[in-house]
Partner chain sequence: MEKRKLIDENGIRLDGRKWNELRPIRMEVGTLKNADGSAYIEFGKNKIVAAVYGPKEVHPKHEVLPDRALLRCRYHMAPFSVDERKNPAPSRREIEISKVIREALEPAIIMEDYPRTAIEVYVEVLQSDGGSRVAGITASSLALADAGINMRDLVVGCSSGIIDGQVVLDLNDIEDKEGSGDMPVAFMPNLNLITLLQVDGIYTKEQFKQAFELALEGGRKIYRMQREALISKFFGNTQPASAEEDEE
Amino acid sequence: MMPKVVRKFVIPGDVIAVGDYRSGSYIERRDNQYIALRVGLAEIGRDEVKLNPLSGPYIPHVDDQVIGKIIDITAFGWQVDINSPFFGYLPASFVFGKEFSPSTHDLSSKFKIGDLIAAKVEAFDRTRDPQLSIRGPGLGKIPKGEIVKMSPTKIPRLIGRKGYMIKMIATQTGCELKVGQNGIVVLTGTPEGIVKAANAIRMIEQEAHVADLAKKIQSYLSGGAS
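Taking just this one chain, and keeping to the form predicted in complex with its partner chain, what is its structure?
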């Protein structure tokens, strides 16, 4: 049998557990106490404490897929708003290749200010803004779609276990969902499907801490089907 996981709701300053554990993000250790740094749902396993926060800004991590908007073009790349305290930077050499030269290539021919792109976080540390790349399947310019924003900390709930939740929404609404870890989702499909998918996303955002969320979403999606 799986060891039982204890869960509790915590606010900053709360002691999640006392003892010796491996601890995840948003947890600070003081002597043998594990302190929550965010409002969220804490999980205390046999040898691990975790905290799933319920609010907060998007802090980039290498290999995250993000969706951002081009906000500026410089001589050597694009500045991208990735819904984070930090701006993303997409170097032109990642797009045009090694032979890129500012005199021969026109950056605005590829992405203009206001364009929406899906990108991957290539590098990020605390000293410099995150560097993006568009090399990879499904990355690059997003030509159309409906943007839905949600709290970045709740994206894992939208995706669900092994993508269960997101696949369910996609198949039941006939929409295609492009998800950025930074809390931006782009929906494409029929207008009815988009409305339905957007409502489902809203529900997930509001009830991210609720236990049988998948069942709830399932019944919403099948109930309203015409």
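Just so we're on the same page, rigid core means the largest C-alpha set that superposes within 1.5 Å between forms. Numbering follows the first chain given and starts at 1. Remember, predicted model here, so these are calculated numbers, not experimental data. Compared with the form predicted alone:
Rigid-part membership between these two forms differs between Arg157 and Arg46 [C-alpha given to the better-fitting superposition]. Treated as two rigid bodies, the chain shows a rotation of the smaller part against the larger of 25° between these two forms, based on C-alpha superposition.
Same protein, different form: I have the form predicted in complex with its partner chain, so give me the form predicted alone.
Next comes a single chain, given without company.
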């Protein structure tokens, strides 16, 4: 049986929990108290506390999967808009390999300006733009799909505990959802399925603080209400 997770809305300064827990971002530990540093939805599990902020820009973290648009091509790589104050950079050597040479390889043969890609944040230290990689399953060019944007801080609610929410949306709409932790979601499926999935995503963004959100989304998907 899965341990019960308690969720509650918090503001900066609120005590989320008291005890001994692992804690994530936006939480400060003071002795045995865990203090909220942002407005958001706190989750208290058996041995961990989390805080999902309800607003804020996307700040890259190493190993994040992001979806971005190619906005420039240089001699040695591609500049990528990742819906962040920082632009991503995909080195050509990560795509062509060690044999890459700007004099012999045409970067536009791989990715053109305007192309969508799924990538991973390989390195980032805030002193320079994050370095991206497309090495890994599911990464690379995204050939088609409808883009839906949501606040990056709401992405954990879209995914849900152990992926429950996103699996439910995919099953009920027949859509494939490719999700970037930078707040970009790409939907592929029938026009009707895409509209329904997009509506569900907007509901999640608007009502991320609601404790029984999964039931509300399930009701919408099953009943077809708009």
